[in-house]
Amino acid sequence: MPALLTTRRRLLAGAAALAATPAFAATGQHNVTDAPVADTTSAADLVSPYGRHQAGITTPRPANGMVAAFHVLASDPSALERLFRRLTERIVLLTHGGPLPETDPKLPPPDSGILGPVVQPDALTVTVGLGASLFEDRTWLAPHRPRVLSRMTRFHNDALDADICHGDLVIQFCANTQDTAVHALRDIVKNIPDQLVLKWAQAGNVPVIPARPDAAPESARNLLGFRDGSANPDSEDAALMERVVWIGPGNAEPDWAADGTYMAVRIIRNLVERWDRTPLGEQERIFGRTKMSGAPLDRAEGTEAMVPDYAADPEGEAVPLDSHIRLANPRTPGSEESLMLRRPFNYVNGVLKNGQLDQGLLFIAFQSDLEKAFVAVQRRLDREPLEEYIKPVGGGYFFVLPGFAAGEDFLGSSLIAALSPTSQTSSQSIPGRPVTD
């Protein structure tokens, strides 16, 4: 492994386990798609955001997150290295919250002041993704763009808007509550707008479900009232994470790239009218599942958790074979290349000008292979019959950065370090108040 990764990788490990929160391994959660319970989580929650891997993508899932795509303005490698480290310095500050400074009141405040004179952790987190286009646009950066970052191009049912697609970079901001999240964003909005100008952003939320004693986790419902997500890789199982989402020396990335994954996000608006007055029956076999329970079709009395067989039920009678699970995941030989992570939002933007409700599915995912996960499953999914009620109106492709550990470390530290192998990055501490965990 080259020197760089070494290195980076012993700074990392003792930063690893910062990354969990006591406060999460109480509710029980086991997969990032598990609906939030209520009266488990409090503002005083805090994700680390220290680690090989950044926060926000294995961490359980709160019950708010937007997604936010830039601009960026940074023509060379000094500019970009500058626009790094001030986003690390505004990611700790918010994800560990404090007590705002005393200001000049004839001076613009520090900060927006809507969680009021002390800014709570609330389990915030913020995730930073660089969109194809970065590496399009400058010549020195092209060389080390990763291996299948490409644009999202437009499949059979997508009615793209441009305006709400693709970006330099992508902060996805989660937390407990939606007020901690606009904050983040309106932060970041305001220390940095001479490298950063908003392109778009989504904002969405999931259901919080009542605390029941001994109860399993249920995976949270979509606008559709679908559970989304009860086939999701375990995210608690770190082995089955580094072969699933995980950039790791078997995916011919480059070495800069180490420890961070892909990122899909695509904003799916459901046709909420057309759906509501649909069969019930026949909405159980465009999904495959049960609505209730989530259960399989061929095991309708039994719970989400279960695996469908496939081999028993080989013509469709049970699940049918142009199902949304079916076609997703057919559990063939090869098949398990295509699993990711989803960790989507349930979205709600008010009325259309035609007099339609503005609603539908902020989806993220996560993978080490873009092409053969997303890309994959998404090319088996054109013209089922669920494309009736769904049109996927926006969204981009991304390349997650490595995590970054305390003190000096950056977040994108091992990209800068591949610009310019003669960079000061190690010797420069990021500038900001001293935090320790």
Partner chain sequence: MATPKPLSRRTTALALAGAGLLAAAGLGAFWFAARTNPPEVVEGEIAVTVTDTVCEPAELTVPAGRTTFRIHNASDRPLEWEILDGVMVVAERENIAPGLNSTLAERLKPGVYDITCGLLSNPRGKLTVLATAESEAAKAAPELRYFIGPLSEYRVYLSRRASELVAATATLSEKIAAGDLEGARAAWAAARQPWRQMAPVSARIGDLANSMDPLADYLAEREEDPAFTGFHRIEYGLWGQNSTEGLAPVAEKLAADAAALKDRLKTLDVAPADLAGNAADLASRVADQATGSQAPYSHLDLAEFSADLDGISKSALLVDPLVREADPAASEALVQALDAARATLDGFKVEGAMPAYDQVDEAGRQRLSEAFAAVAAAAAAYNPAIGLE
The other form holds:
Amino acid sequence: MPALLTTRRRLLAGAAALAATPAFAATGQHNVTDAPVADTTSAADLVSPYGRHQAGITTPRPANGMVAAFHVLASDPSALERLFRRLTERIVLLTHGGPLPETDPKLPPPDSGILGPVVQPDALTVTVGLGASLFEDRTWLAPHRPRVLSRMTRFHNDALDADICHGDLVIQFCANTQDTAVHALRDIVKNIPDQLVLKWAQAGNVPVIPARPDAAPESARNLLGFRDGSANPDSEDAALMERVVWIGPGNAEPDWAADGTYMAVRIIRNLVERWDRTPLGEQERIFGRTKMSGAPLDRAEGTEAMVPDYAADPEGEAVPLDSHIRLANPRTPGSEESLMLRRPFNYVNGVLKNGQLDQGLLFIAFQSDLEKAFVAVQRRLDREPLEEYIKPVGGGYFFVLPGFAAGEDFLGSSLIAALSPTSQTSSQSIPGRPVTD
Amino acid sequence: MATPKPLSRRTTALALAGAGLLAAAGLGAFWFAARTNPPEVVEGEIAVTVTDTVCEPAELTVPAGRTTFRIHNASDRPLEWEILDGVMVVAERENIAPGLNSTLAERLKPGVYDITCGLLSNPRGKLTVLATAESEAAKAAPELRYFIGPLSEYRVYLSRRASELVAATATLSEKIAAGDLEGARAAWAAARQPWRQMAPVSARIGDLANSMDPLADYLAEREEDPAFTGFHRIEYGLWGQNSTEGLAPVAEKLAADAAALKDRLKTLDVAPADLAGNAADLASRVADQATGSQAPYSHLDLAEFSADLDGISKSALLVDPLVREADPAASEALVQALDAARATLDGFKVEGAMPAYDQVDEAGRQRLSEAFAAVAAAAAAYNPAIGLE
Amino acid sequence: MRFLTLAALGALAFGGQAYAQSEATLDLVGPISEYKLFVAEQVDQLVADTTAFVEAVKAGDVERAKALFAPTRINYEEIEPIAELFSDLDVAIDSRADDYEKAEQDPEFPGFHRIEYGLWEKNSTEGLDPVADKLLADVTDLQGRIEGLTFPPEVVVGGAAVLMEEVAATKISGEEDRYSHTDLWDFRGNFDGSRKIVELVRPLVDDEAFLATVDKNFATVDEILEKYRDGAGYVTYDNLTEEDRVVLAGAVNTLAEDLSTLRGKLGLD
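Given the form predicted on its own, corresponding form predicted together with the partner chain:
Everything in the complex follows now, all chains and molecules, and the chain you saw is the first one.
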């Protein structure tokens, strides 16, 4: 069975590559974290939900994103399959768009209607991942847990708020406009209330830059004013993505997990008032880059695309040893292993009780090995000077399901197949309700 | 090709940022720190923004009929938005989280309403609903659904009266069994009240009416007639013969009939036109009866007429809110006629008590008859006013 | 069950509700009148229970007042769709500290929750006498006003969903009875009130699948609440496990979704 699925997926790989829309494809060399360019997107942009991998990972990042985490109500494999099939149906519908049906005015409308009478695709991607708790709480699912999927634990500078951490299932919504992402979330909440109970959600966005035909693509800025994603691996390099992002034979993961990926989500509050009162030189030393251009400090007159030469700067005189970029990616032979594909959004939530702005980074990163990538990088970053200005408060680790094909296939079909009686080695004595933490 | 303008959207959203952590609303851990846009008004929708202190706009004017309000909470607390008619809530949306929008669609009648704006201490806004040609036309022929409430209320009224009747006839039966003449007389009078209050419909349950309330005058053998049963047979014994003798089986049968009546009323269908129609019929009957006597042995007719008036008022006034919209003069006429009839009845009181009817002279009876005739005439104008005839 | 295929995509549209417009009929008269009788019984009980509660408060008997708090409120919670029609009384009887600028310290903060605050947070009945007297007067006023009210059918039928929305929006988070944590009693009242309405209109609902789902979710709620029963009532809300809260939330959200169509199904808007 897994072999069959894999073969079919291979056939689909070509289709997945074609998924990008003309709007994204036409402008040449791009990375997921390039800032969206104004007036190049359209409500008609359609990102196919089908493919060997789920959309929304190597898909160029549109202007708006949102992460929503849910509790799952599914006490046996058939309930889980039902949930996956229902999610697949909503995803296919939402990403393709279409007209709303005529509604009996006496009944609540079946759609929120916030996008008007015709739902446009608007480059919507809906990406689904599973949390460790989903597996841990269900004995029949526990043996199938991805190898390094764990519950996110506290790092040095974290002040995690339980209300915005973890989840049995996570959905990342990305779209040209926030309304499209919100519409998709509301559609899922409305249509699957008996199996998905919302736990937390965080919306974010990426600054859009004006169109400049001859300029090199720019990384978008975070709310500290620095470019974020400058050193991201090239998402159009398929071989690199196979190594950095996608689960393959080398990852020692369960068969069903092939073509999935690990997702780290972090809600990182930025203490922006304090940051704005910090001298520019100090800000730049904390990051290791110049603020305006994004060039590494050892090439201050260069561009963000330039690679710092740490060998020539062993004492960190240009790029401090404890600067963010140097700790995160020391560019040593071993550090290659900790590459990940970042896809963050900025968030603006309003004002905290103390009267300070509640703003920050909705950090999202994908990688084929969570431990070697995000966790290792974050450990290196522990106690970095930037900690004085940021406070991670929420998020979680998730395993993003492999993609699905058009037709009878559905999201998570390989996991469900692995759970089926023929491949199940454990007994049938499944308890009615899972045990919780 | 649609061209979204993300920059301007974001600018608006930033200007609105101020929701803070209070955005935590809904399901316990539900934490949806949304940056939302102010209401984008769809045609036919009315946008209202509620800030920390006021509604913007604070005064709204809409045509009668169905209106959709899009409420944007620009304050930093979850809020409730209500449309009030006096103290009555016409419609409401609860728990709109800071920064979020909510829509409320409501069918509104012409009039002036209050709208709430966040904190209870904040000034209220005003909502004026203007009549339209359609709303004016609708008044003259309200849809069937507007009668569901009044008919339900009437069924509740009947159910309550029937329960009282069951209890009171049981008491009557007990007093008679105990040979307690005074107690039995008081119980008889008490049981007559709910019976007469139900008179607009009880007459329609022919078999029970015939066994519970026949008058000797209408029977071949008068008091000696074997069909002389029920209330008046007992009245005849208690007052005409000053005795409870032989009344026990009659009282038991009456109590059993009362229980049967209660059951029958549960499923009795009263039509919209019956509410004012039955009231007019009964008022007209009372106008005729007032010149004679309905309680020939006890002479408690005035108490009976008073209960009749209760029943007539309840039944007809249930459709009064509809009539008042369609034909204010007709409404006013009935209210005045009912008040006048009540005043006429009260005018007979001697030291706070109704005298025996044989103490009321011809002129008094005539006055009473005319008062009920006026009620009958005013009630008869109700159904035509609301398209029921 | 049929799932999506490419071929079906063209036919698949947003939403599943059929366009089946129906008009309200006089068949509703039975259920609406039964509902009023039900509400009248509840409010009679509310007045009786509030009388005893107020006596305990005024006697300075904190323990007895605490014991009576939740069982007294339950009748109010059960009839909330009707009770909240009287905005002045709803505010006087059941508003929460959030509704006042100075929250608990606001002299205007009245009713059940003001007394709850005193009993649990201050462990005292000090200063509560006038609040208690006012509460009883308001509850008695409510009884009279309900008696005189012609029940609007759309409020009654819509009440089934309103009660579930109420639970979903403000109760499941445990913010209703935040000082006493007696929220499970209120749940019971809200669920029973909602179920009563469903039971009354059941004969008029021509949709077996809908009724089966609603019944199943009410049964789930019963099952969860039963686990937390303590004598005639319930343990405090903080005993609810995260797992049970989630199961309860799933049932409540689904009930709120499903019951939101009840008015329309019966031709009321």
